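Heads up, the chain below is alone and in the form predicted on its own; it's given as structure tokens.
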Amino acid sequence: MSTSTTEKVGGRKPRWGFIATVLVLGAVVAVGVLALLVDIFTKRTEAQQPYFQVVQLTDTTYDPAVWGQNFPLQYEGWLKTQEMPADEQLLRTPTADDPRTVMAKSKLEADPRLVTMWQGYAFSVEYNEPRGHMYMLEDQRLVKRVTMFKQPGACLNCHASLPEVVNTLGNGDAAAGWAAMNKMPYSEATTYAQHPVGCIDCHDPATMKLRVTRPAFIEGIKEYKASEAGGSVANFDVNTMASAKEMRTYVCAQCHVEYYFAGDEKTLTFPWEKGLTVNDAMAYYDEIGWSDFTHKLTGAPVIKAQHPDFETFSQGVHASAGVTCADCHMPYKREGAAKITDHQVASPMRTNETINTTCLTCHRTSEEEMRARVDTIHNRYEETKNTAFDALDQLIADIVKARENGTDQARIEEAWAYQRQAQFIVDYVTSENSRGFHAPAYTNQILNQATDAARRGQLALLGQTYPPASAPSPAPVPEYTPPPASPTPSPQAPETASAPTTP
């Protein structure tokens, strides 16, 4: 009898869709392997060669959008500096004289007292919020301060991508160049800058590593670095001698920082001789004879601080703690299997997100939290800095009084004295940036010396000292001696109220 192919083999059926699938999954299992093996090897060629070079790059590709052929993701985050919170915007009809539709709020109609401070001064007719690395170039160009007042080249070091300017005016020798703009017009050397800050000014297109572009930097570290541990460090070269970690914050430090203009060459020259505390400033100024301005109230001879950043975040804790600038405010981020930097130079506190790149890579805590510790800080500034506020505008009045009644012109001067104290450290904690929050106890306690002067300043105006010279001397402390030792050990007073006993 014949058998079919159907019929039992061996005493059993062949099993041929337990052996298909088995088949169809190992060839499965092959291609996700195959898959994950691509992938693990795109990662990596991604991560040891994070960019491909499309265009050449040199010392005179200004323009970053030709960067960004390079480096998209980069130029991307660049590109989101012009981003503006709702409930920052300022939105205008468009003129003639000025084609902006949006801008910054103004710090003059919400504080009144810094037009008293500035009495005298271009920044008492407008000063605004700042704004985003985008505008800039723009926003300078069409500032009041610029548009009504006469202003030197200088001020194009912070506001302008600066190696497009300075070797077009020092024909490629950008020391010749920097030196020709800071003394020119700048209305006519606004004419050479054609963007504002950006890759060239902080890169070098050959190796992409970090570099300081502004000559006053240059200058300024050297004598800070001088200045430090009795100038061990000497003719300290920032490009070649700077660590990686440093120049992540020098970078910034090109721009963020208080300075002035020196000399009728108008030599932009940051104050850092004796180091970088607003007391050091004030004694520097003090010793060469410096006054911004004459208060046009008071006759006070003041000085105006900028934008001291830099010098500020020095003195905190995240300073000492070797976090840098551009570890909160352009944090690493992944793309794919490349780790890049955030080039949407803004607050941490903007998003969730950024909280968590920034904040919570070292502070254990939540989002929710780390917002709430950082308002407390500005809290307590707020309030600290009214209070200083407050009593330098009573010293202004109170000055002006005085002159009318015609009092004593040495009071008067001595009044000056503290105005030019108490103005230069208010001016210097509302013109830097962070609310409080880069150096929080540096910047209360200085805010209450500015307090103090302006007291004293009211008091010299009535011929009084603080203490008052008539005030008896206090009675000396005596030297605290212990008591002997008791041969036996006092008695407990007995419990006036229940405690829970410890294990």
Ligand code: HEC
Second form
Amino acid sequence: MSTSTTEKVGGRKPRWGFIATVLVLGAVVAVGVLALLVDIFTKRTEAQQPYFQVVQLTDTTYDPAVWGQNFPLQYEGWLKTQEMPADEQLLRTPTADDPRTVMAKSKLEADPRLVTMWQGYAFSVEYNEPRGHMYMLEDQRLVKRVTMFKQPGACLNCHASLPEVVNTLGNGDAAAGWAAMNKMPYSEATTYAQHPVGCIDCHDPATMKLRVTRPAFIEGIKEYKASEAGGSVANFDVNTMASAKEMRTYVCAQCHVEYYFAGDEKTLTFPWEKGLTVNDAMAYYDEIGWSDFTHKLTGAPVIKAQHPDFETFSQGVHASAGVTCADCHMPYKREGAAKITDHQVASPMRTNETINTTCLTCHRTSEEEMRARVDTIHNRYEETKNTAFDALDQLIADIVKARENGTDQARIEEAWAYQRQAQFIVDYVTSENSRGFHAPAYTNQILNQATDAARRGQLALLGQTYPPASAPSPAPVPEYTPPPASPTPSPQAPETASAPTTP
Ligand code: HEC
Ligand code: HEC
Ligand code: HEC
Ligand code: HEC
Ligand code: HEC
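Show the other one: the form predicted together with the named molecule, since we just had the form predicted on its own.
To see the whole picture, the full complex is given below, headed by that same chain.
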């Protein structure tokens, strides 16, 4: 190259061969640099947006397989929700009515106290462990609670991909579609459903942003946010006002929550007007006079609780530390240069690798240690639950006996109120799916309350009543004599300022 300068300086005619060489060399370098830039650029965009748009997704792209053409890795994870660990499988011989060869295990067989607690209600006939999302529609269609009892279309709210169903039923008007589906008989409504929860239920097809599609959650979270416990926010609109982090929990809380069907319209409703605790829900149901069934053995009007995973999680330290459902059940994982969200929604404890991609991103310790901590929580939970559940079981047996013995109706009714309370809490806690993990201290606290209620019910049958646990002591308060002036406050100062601890 150095010769080129001298050659030019002479003002001679340009040498075309040389110029061509420079041009070619330059082009090669430029192409090289460009290639490198392109490579860096694609890697970077891949990390943010790991896909090539193969198909145009719209509001009517219902089939997850079509979304899978743009997002093969997420689609693969979604399909994997059909994987079941061997020890969770119940093998069965298929029949004409029920083609399943594998089911989840029965919870009723594992704990017959559930059958006693639900006497007179469909749950006492069949109730199983949950399994992966891919089974949600099939398991609902085939459960005896559906095949032997009349259920409304509202059951579909949390068991199918719904944009297609409600657009069809409402002729494009989603609100009309929801209303029509809810009150339709289940057997009819389910013929409109094709897929378990799909991409379009959690993602906006134009932007891929997370979104909430279920009116029950949109309404429920608005009520909760407006309440004092929720921060007194007026007119909360989840899809425009929730943070990206909150959405990583809210997409799950569309379904993993306690609910009931309100009125003849069978509108799916979440009892969150007073807050998200079990006592807030109970106060709500008492106020509207709601009971799910009359207990067949005792005659008590009682409430059935269903999977309050979000509400329970909300009372724990992970929620207050800003951890989300997705952090533990849909962790990030590396695929080449891209960091993607694992769409195989499942237990984070299933392998050392999943403990690693979830817990260990925050807890700097070993997989074994995390497993041991979860086992400890599960074991303590089982013990506390057994104490409460036995107490409830004994209360039910005692009410049955008392009715046979012609015990005074007033005492029976007092015992019913305690059964209602103990039963709702025990049901709430056993229907919650983490076996105590989502909020260990809170779960044990409310189980303690249930044990207390059950024992009070037994005492009420004997004519003995005590003031509520949270009320101040009935003993007369001794007259207060100020201590002699002292520079340091007495360590035994009476705790008169402390608020009652039980809501
Ligand atoms: C608010 C959402 C929601 C509604 C409404 C709902 N489910 Fe579910 N269902 C869930 C969730 C979440 C699970 C998984 C967690 C669990 O099993 O507790 C589940 C699990 C199930 C299962 C599998 C485990 C079991 O219970 O045996 C069946 C079957 C089922 N539901 C049937 C129904 C029927 C029937 C209805 C209507 C009466 C209904 N569901 C309404 C959310 C819902
Ligand atoms: C449309 C309602 C719906 C949504 C949304 C939903 N789930 Fe589920 N989920 C269910 C149902 C129903 C089942 C039980 C299916 C069955 O047993 O057939 C279930 C099962 C599960 C299970 C048990 C899986 C297993 O392998 O045992 C986990 C864990 C879970 N869901 C977590 C989540 C998380 C986390 C989210 C949010 C990212 C979420 N779900 C969103 C309805 C839903
Ligand atoms: C800090 C981590 C963490 C967070 C956050 C979390 N979970 Fe869990 N979850 C767990 C663990 C641990 C278990 C117990 C799994 C086991 O024992 O295999 C569990 C169990 C479950 C199960 C039962 C799974 C099964 O295999 O039967 C469901 C359903 C569930 N969680 C849903 C949720 C939902 C919905 C949220 C958010 C509202 C949430 N979880 C938030 C860690 C978490
Ligand atoms: C139950 C809700 C749910 C369903 C169903 C679901 N996703 Fe997601 N998806 C999530 C969550 C949560 C994230 C994390 C988003 C965030 O933090 O911003 C996510 C992230 C993504 C992303 C962003 C890139 C990444 O991996 O983080 C893509 C792309 C995606 N999902 C594609 C899909 C496709 C394709 C399907 C259907 C096959 C699907 N999702 C079904 C909840 C869901
Ligand atoms: C995104 C971060 C994050 C993830 C992921 C996470 N944790 Fe935590 N965990 C925390 C924080 C923060 C605390 C509260 C620590 C404190 O206040 O001392 C906590 C507390 C705990 C506690 C004490 C609970 C209590 O009620 O006192 C246990 C046990 C625990 N985590 C287990 C787990 C397990 C098991 C997993 C995985 C399934 C997990 N964590 C995933 C951040 C996380």
